[in-house]
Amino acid sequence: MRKEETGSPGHVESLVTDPKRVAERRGQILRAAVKLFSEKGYYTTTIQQIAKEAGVSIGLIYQYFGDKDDILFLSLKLVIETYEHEIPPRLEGIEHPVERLCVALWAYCTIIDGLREATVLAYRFTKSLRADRRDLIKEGEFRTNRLLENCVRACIDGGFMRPVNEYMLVYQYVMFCHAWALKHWAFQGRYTPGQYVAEGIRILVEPFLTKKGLAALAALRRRTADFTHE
């Protein structure tokens, strides 16, 4: 997580000063909190229940968090920052715009596959944060969206995709990726993650490609099994 300045909306006070220890303990507590918030809801989950689930004392939790709002905020912040930090490395070395867009969607969906509970939590309880912290979560989402916008813009600039409303199309991509968590109960018996992404590319990328873009997508499908229906 980014180090936030003391007094800023994103700062969560800790009585422990060792950064490594803080990261480890907070991770342990946040994993327990996400599980309980998802199962029981934010408002009915108590600090005592989180402590029991995490296998720590209530007092220890208060060494790393001021209150339950701090725990919820860092849970949601971790989700957003995971998207933001893990998608770019998966695009390293990929130059072709169509391939970058497809791989970005693949990366986003597979990251969400590992954060399904936390992704659903973000939809349900971001509104429970105080306003300044909600704004930080929104800003993080915008940064992730810009990664996808850049991929779409490169496809358009390269003549691989016809001009579109980039902002709206990117939100269709975001909703598609999030739906793997939000509607996992409906999709899990029908598709593997790879099949789900392949269908999404067929529905949300392919119709917007030019002849040149379609040729590039066909070449990509011949080279990788990730974006086929197999």
Given for the second form:
Number of protein chains: 4
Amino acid sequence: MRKEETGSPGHVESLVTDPKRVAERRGQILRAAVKLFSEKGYYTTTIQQIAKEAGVSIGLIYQYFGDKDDILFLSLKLVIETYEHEIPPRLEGIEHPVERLCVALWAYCTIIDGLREATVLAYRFTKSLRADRRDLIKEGEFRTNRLLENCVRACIDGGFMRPVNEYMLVYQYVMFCHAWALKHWAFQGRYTPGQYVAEGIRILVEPFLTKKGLAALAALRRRTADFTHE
Amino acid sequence: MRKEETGSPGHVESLVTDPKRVAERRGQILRAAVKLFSEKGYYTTTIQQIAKEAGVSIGLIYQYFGDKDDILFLSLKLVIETYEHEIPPRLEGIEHPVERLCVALWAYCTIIDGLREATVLAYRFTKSLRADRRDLIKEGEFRTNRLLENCVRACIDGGFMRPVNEYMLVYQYVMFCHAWALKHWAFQGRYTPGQYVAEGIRILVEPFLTKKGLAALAALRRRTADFTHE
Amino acid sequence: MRKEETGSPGHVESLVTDPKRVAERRGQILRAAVKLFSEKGYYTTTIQQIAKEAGVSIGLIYQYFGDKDDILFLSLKLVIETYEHEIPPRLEGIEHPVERLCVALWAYCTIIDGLREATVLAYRFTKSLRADRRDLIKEGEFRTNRLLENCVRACIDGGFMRPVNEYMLVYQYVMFCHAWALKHWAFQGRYTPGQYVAEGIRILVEPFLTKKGLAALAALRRRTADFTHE
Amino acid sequence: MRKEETGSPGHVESLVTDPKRVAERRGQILRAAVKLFSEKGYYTTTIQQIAKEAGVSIGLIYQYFGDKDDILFLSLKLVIETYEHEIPPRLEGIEHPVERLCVALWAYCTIIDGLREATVLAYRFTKSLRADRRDLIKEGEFRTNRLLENCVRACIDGGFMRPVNEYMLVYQYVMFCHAWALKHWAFQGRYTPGQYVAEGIRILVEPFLTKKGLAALAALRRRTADFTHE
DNA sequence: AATGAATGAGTGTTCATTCAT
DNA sequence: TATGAATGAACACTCATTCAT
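Starting from the form predicted alone, produce the coordinates for the form predicted in complex with another copy of the chain.
Every chain and every other molecule in the complex is listed next, the one we just looked at coming first.
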């Protein structure tokens, strides 16, 4: 009679079995949901509105999601996994650790720039998820953090950065990137994303670089003109 | 959907006229509201629950607040003003700019530590306020930021800190303090608030200090044992 | 988040505390519910309709009942307890065991006649209750059966009825009385309740009476003219 | 609310024309429906569940039934006709009227024992049918009753039973048989079907038999050991 | 000033039914 | 014939707000 809390927390049941169709429809509905959740918040967005925005019927939504919590969960998962999946390709082919770190920050900030509202959404409504799912979202964030952590460690190991509290430094980087979304009203108009990252590197990377590291950073800057090539 | 926006955005109507009684009752109700909003979120907390927690009737709440949005607004205002009002007394009598900056960070973090859930609340539900009131909350945050900004400027002006992008640095300080609440699950168990601030100073203050500034910081550390004197 | 299955199965929560008001409002709502459930069945009756029939708002119903199942449960309990409570007063002052048995059957049938639709309701929807509550309803029926059982036993103990399988005989009596409601279309127009009971006594009581018992029955009949004094 | 009542009340439209295929498919679907309706009730069973249980698609069901009411109607008809069709073969070759009556009761009870849940189903949801169809179901029950009536009449006509109110007695027989399903929780564990019928005959048949009738019953009992030969 | 019973618009969700394939 | 994805009206239930006392 009661809805069973079935299986693993990350699993979302669909009444439709064809995986390709499930992926398509879920994508279609999630795009609408992320848009509306971002604009109006989770609780003030109705299923009705999501259906209308996605151009489907109410009933269809319930063929692909178990309940509204499922939609929020997959929305946030989508956002969190975008970070995780889009940063690595941007680092491909880049060898130098300092360069990798700077490009990672740049990549993270630009990805967030494209998902600004959705990033704020994750901050606002992750807590609204069922506890077990909240943890899955946090794990996703953790894996993204690890990408930055690896960059920092490579810098230190290569002698480009002096030993620092990596854990803390990585969290400064994370907060710096997230701030582009969270405090956008404070940076908007003042900085382009490129300038924002350039300033961030000056404050959060440069001070920790060794001579070797600074040389690499200078070279990078010469090539990229401060990431302001938008 | 939204009720007529009457009068000035910050004004909250009360049917009761005696200002002392208004202040008392509102305080009583807001304490309950902040507690519940922090625990369960704004939308999942009901007026019934607030009334019960505050030990008053439902009707009474509507004698002191116009609607639920009023309660949220004054709850967030209460939180934001706590920062603004509690930092300055903690700086009183402290003269040295470097010391003032470090103590300001320390003060901000400990105040947030006492309002951890409420700080997260502000991040989550400021956007749920009517737009004009949202701006008032942001202004409150701005005024708090200015306190840090003044500390940074004094350091630079006194030659204790080399010239940096003040604006960016202050925001990084703000994010650092807020992160103690926002990412508490990541720091909890790893750092005490004192250790957290000490590490923050190492990463976000020390690199920008001049020789003079470093000497001051060393003196401070000798006296305070890294803020770990909890 | 989920509704707690609280306390004893027979308890129905009310948000209103004043017991007198609760009794009044519940009575008002239950009368409407029993009427509609009887006419249209449980599932096809909406809360909306109950509210309208009772002349109250939808919300009010949920101040006095937890959910629709609660309304069904108390409706059926009301019906089942009517039998249990109304038969004993009808037996008051009657001493002779045979007379008590006959009057008990007569009382049960007339009570059912006044609750014909509701009796059918109990047959139809007791199974729709949560299992623990279903058992409570059955217990109520059991207690009513016991009233008849006591009458039969007194007849046997007094030597007015020859030894029989009491348990089975009582169930024949029960089915006989219920049949007045369950098969009303088959008896309607053919028999008045009085005639129905008189025929029932002829078939289900008379054959088991001893000489002493038959004498008592004859005396009773002389006085009551076959229960046809409606 | 109700769909147009088209054509004769007993007619159920099918989009498929081949009668053999219709009979097969309907049987397949009805078996699933009766099972689920019996277990969970009519309203709480969905077409989806019936389709799954029957191993067919949802769409297929609508090729063989007009709507859900059709399925209920044919389900109940199936049950009611089982009684009607299975009793006569069980009486074949039995000549003596008293024996025929007893075997008829025994047959009816054992058939009901095999359809216990379905019998309860008929009691619960016949009223949920459209009125005209409800009458058809009642007619089916009537025809079954007539089988018993014929047995009683033969007993009386043959001088094996003294004159009684046949109509009432037959209904008491019917209720007795139905009670095996309706009050199964009261008899379960106490009696086997055989014992139940034996006790019923003692209470509902024996008292009305003449000397001749009693002799026949005694003979029958000697042969069958009280129907307890399960 | 204070109460809390009463209201009803609005929500998430279900499920009989349809129809393109 | 047979499928099952798609539909949307209808439902149970919630909760901010009102108002008689």
